[in-house]
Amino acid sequence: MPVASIKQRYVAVTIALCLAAAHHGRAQQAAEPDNHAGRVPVISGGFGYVHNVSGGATSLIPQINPVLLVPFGQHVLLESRTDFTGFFERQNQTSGPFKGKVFKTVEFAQLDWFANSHIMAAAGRYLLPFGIYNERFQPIWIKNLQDAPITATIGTRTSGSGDGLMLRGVATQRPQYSLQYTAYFSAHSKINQLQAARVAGADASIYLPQARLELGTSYQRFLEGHRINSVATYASWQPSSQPFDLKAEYDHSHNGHGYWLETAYSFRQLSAPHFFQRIQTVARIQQFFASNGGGNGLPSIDTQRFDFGLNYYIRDDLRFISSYGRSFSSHTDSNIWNIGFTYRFLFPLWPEKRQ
């Protein structure tokens, strides 16, 4: 079903799962010294297929994102995600045989050290924590709409990942609220599969558990070539009384600024046959306003877009996806169709052993 928690940041989820498993392992160890539960490496991730028609041109996009999690004791975790995406389109766009290739990208490969609930240090390749989309909702099995927002490239140059150091944690936590922070520095890299730009930035947010509301902001300084600042503000809300999800973000950089707002609603609480309770509707509106000619992955002209999606969950880990979008600009208007499926998987690399 839709992401169940406002704090569904992908890295945070893996941290929480591994810490919970480690805590369970420590509790069991007192009574059963030979039980090593919680210290078994796992393979996770998802795969799917999207049939895309944009402006009359058809693209076939299969994708798989394996995730490796390897805990070392109670405080160290190795995590990595690799993206394999095929992109095949007709030779003449609207006619002819399909041709293309499979692209491979190492999205993150980092070593995490959990000092305590206030500090986690990561070294290696990590997802740039700018805004709410790149780090939390980009995986194929999480996002409700398969096309990224127009402004998703703001703050994520050049590859969406950084190579360097990152600190994050909970600055303070109270029953009424909690404050989270992230700070990072990335070095320049041209190494194959590890490309990154020299950037520094930070992210901070406040989470209100009773309202299930999060408000946050991100800042980044691009430290090579034409040095620019990028800023984002975002919100995420999932009321406990309804299966409703709202996310919104505003991004600003030298190349332009814009916003997107996305809502999703699941029918699971409706008094209806079981078939209809597995339906999810999604809608997104967005606008982008170009500055200085756009570029760096952004349109060169002002653009507006509306998307509507209808997803059906066969199981919690398997769903059919579909969406229709309409893009408007002074250059051209176009329709965008997506249909396909996604599957989420998780299994240990080897079974737990007891002495």
Given for the second form:
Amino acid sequence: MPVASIKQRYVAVTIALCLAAAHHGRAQQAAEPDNHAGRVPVISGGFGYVHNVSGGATSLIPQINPVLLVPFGQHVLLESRTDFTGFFERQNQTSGPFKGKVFKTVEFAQLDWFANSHIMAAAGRYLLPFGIYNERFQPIWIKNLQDAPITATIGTRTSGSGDGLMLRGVATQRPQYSLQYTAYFSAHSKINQLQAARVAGADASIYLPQARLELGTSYQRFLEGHRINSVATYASWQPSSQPFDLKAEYDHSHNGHGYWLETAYSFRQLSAPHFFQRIQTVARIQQFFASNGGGNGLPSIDTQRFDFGLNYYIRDDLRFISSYGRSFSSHTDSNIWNIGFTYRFLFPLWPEKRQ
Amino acid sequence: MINKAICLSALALLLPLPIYAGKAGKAQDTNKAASTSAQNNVQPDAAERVFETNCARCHMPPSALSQRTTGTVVMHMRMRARLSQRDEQMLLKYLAP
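Moving from the form predicted on its own to the form predicted together with its partner chain:
Starting with the chain above, the whole complex follows.
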């Protein structure tokens, strides 16, 4: 039997066993006393299309990122996300037929264990928790602007994911604040779809629920080749009185440092016709300063960029997106346009038995 | 050129602010989940607060979640957002009373 088909069978049997075990676990689980929340396996994720024009060259970018969630009782969760992104460009940049291919990436495939509030452990492939972008804003249906910040590659080398172990939790929680931590170690991996670098890192943040403000910092040590340290500090603020959102991050590594600051405002509280209340405006400013020649996913020269976006929420899970950006550097200045739509889906994998 | 970029960016960033300043009003959550909880007597204030202070931090919160998926989603979000066990219990009460 060819190796590929053995592999496929193995994957299919593993998934079937997981689903069966999850079903069994759920059936065995004692009824929860004060709620009716079910824990059925779920398939969720984002789906969308972005039409990008960057410096005059057009790219067509359809994407789907299914997320599989399989709980085993109340303390264990299997979660995985695979990204399928098509990238099609004109043959000669600005003329000719569109050509390209679909890239497939396993972004995470991890088993989570919820011991208590202080300790949650994840084993397997996980998103590198550096700063706030990679772990929180990467999904197409979440990000307000489709292009990642210039500094997004700091602390996420080499693939954005780590293979190993991650511990996280709430160190302490009071009505006025809570302190969260994450610590992780990833081994080097060259396995197809599971590439990762040997890194170790940690993140800590404080969340003030009354002000709805989170402040945090991340540290990472790259433990192969040229060993380097990366650090980030970030802030996230959503005042309770207004549908306003501010996110900002400063990143520093051997190859450069820079920041991005993004604000978003939703019109949903405006006393305007319903049509206008679905609009969200977004603005982002970024500055990057190269050091040691840049590289490792960072520009080799200082770069500035601003973006302005206009999103239209048809529903909370479906929206039209559009943005204009301009990038400035001593090498070239260019315009970047994005237009498209995003959709978040969420389906139970089977109906729950009525009690 | 770079100064021009900074000026334009500052303009773009400040754009939402006049609207923000001129429209100081109470937050109204039109969330279906929120109204469900109000109809049930499960510590609505505390549980609702946990939902409101946490579920719009990273993305637009879902306007509705089916009961049978709520436990799974909240587990997932507990891992993502590093929420405590207490917050998880509150969210379950609030979203699937």
